[in-house]
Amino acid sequence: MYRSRLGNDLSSVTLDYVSSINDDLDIALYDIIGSQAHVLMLYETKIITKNDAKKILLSLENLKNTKLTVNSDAEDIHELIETLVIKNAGMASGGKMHTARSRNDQVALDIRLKIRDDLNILCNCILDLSEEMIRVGKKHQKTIVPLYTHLQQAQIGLFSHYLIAYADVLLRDFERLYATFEHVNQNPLGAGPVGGTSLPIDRNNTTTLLGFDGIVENSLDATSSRDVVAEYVSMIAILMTNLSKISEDFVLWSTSEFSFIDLADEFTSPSSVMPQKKNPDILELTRGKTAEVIGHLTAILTTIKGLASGYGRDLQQVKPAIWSTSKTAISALLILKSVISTMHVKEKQMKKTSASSYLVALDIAENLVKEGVPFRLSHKITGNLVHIAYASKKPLNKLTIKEVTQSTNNTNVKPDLVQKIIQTTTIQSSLKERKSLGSSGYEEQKRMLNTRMNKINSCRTQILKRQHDLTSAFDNLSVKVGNIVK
């Protein structure tokens, strides 16, 4: 249909090459809804008659309940839907549906409508995962776990502290995506191919009907810019990177060497030849799919940077990257929530590992500071203590007064004081005394868990309002369509 000016249809090979019909099924419903809003606007501005509008809108309404097939000569979903409308409503009426618009502003509209819905789904999924982390964290406010730097045991911590840390990371992901919605929720419809139209359309009309917050005013910007797409995918790339880090922790912690957690069977798989294996495939796939999303972002940015102003067909290739990115991120969030809710935390093993190392060393140094010893000197003494204990293969609190004295040589620090401190400094005392804001001490856990839950609830209220506004707009659109087609 689009190629009438050229005189010849495409060969099957060429059609397959240029067609985006397979990728466009994800936006079929959005194309129908966008077309309904456009037709209503054409009618209300008296560009088409009520009779024409009725026939077109009725055909579009019927298409909502029709399973569209990709077995078509249409180049894309837009051509397919228009062809079906013309077939049903007749050329005299159906042929007017595309009045005052182009595929360029049409596809820009569909992309924004699709991303807008995906953003709300993602935001809800992020909040669900964050809430699950806080829920599990409340059960583990006293579950001792080593905290790491450079993958070496660094300080005593609590499992709740770990979960709060990633809940905070996810809430930042929420804020980034929530803010991206404001850039996405702008109406490009009515921009035409690139320079607008001479027909008396009302862009504010479709903006209200489709629940947009505003208009992408400049017609060149509206049809050729894809920066909001790059922004959306980049925010998800950051999100997936964070999910990949959590997955990597759980992969390590589920090994026999760590044995901190057991993953539920439904999130693992056996080996094809080794019957004892329980592989964390789901978490490994999250790492792999993160790389795929980063690849989509790279492809989108590379496509955009190579284009001159105005629409280029290269942008067609951006669409599948968007849909794949959305699907991957939503699935990853849902799965990781289930992984966390079903995994078994092996508290005894975590505590045993923590107790068998020298994780209270910093606490000993800080207790010396409380006695007036300069920190750099207390650091040196404690380092000597750890060296002696490691060489003699014993915990710090088993060091003799003679061994302690070796650590204080050439200082004015009394060995008796040092021995008293190492005898009274334990894992439990460390967590009890650590009270700095945001620390992994006992006192801070309850406060942080409650604060995060309050924040999650506040974010849910924001999302519910946003979703309500969109639902109201679409309900109004549906009523207007119904009033004409009845």
The other form holds:
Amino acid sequence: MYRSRLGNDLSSVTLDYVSSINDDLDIALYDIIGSQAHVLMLYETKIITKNDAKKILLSLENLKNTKLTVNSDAEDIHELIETLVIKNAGMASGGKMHTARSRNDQVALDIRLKIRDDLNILCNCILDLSEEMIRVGKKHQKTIVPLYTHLQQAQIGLFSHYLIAYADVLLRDFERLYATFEHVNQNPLGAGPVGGTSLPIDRNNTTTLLGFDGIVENSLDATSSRDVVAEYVSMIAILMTNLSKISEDFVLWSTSEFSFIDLADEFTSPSSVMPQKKNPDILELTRGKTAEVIGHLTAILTTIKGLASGYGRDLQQVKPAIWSTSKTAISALLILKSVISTMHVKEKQMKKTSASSYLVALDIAENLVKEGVPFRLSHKITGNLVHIAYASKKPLNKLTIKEVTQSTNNTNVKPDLVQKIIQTTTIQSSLKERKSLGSSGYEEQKRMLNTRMNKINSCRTQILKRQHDLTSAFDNLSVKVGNIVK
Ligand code: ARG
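Shown: the form predicted alone; wanted: the form predicted together with arginine (ARG):
Below, the chain from earlier opens the complete complex, with every other chain and molecule after it.
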């Protein structure tokens, strides 16, 4: 449609190479709505007549319910929609739709509208998953489990502690995406190809109509910057690395060696050859897809970094990376929520594994500290105790007074005191006495679960307000369209 200055048409191979039409289906509806706002503005600023506006808006309205066929000569969705509007409304009116705008501000607009919706969906999905973590956490405030460092048993803990940790990291993902929305929700429309227009447009008008919080003012910035896209995909890359890490824990715990959880059958896969297999493919795919999202981020940053100011067609390539990133993250959040709500937690096995090691060693050392022994000394004595117990294959509380005495050699700490402490320090006593802020003891679990639930609820209120603002802007837009087309 635009090739009057050029001699020949594109060959089909070249058109296929140049075209983004397949990738653009994800923004078709946004393109139509954005065009409606633009046309309303053109009418309200008296750049076009009511009759022209009516014909264009009606065509656009019809297109909302039309299945767009992508096999046309159009290079992208903007060309396709304009062609269809002109076909339907006639050149005299339809030919005015693209007045005072360019595909450069148009595509920047569509991308922002799409990311804005995806952000709200993602924020809701994150809250749903966090809430599921807390819900399961509430059931496991008393479920004893080892905590690891270096993947070696470190301290005794409670299973809810893991789930709260996951919820906490997810709530930070929520905050990151919530904040990103503020950068995204700015209107680039009206920037023209790069330097604005001589026609008397009103950019504030489309800003309100489309529910934006502000304007991307500088027309060069508005049309050619994609830092906000990079920000969005970065935040999701971080979110995905968090989901990937959570998945890894579950993969590990579902092994026969750990046997801490059983994944529900519907979230596992069989083997084509080994009949006994139950593989955690879905969790593994979360790890794999995380790599893909990081790849998208790399592709986007690499595209942006060397581009001269002003739109360059390279920017067309970032779109599918955005859509794929959104889709992957939304699916991962939804699926992980179901994995967690359906998994079976094997409390007995967790407890058995916890008891078979020397997980209360630090609690013993701290109980000695409470009796006035310097920590470095109590650490040494407890280390000796573990050394002797390990060699004689005994639990700590079964050490004889002779063995205990051996552990206190060259110190003035009384063996009787040490023996009393090893006999009274149990998993239960440790979890009862561990009360430091944020620790994996009984008391803190209860408090943390409650504060997280309150936080999730207040985040839900914030998101609802945002969604409500967008819905009322769009309702208002359709009322205005309705008033003209009626
Ligand atoms: N299909 C293009 C894209 O997605 C739209 C903008 C084209 N602009 C241009 N000046 N060729 O980025």
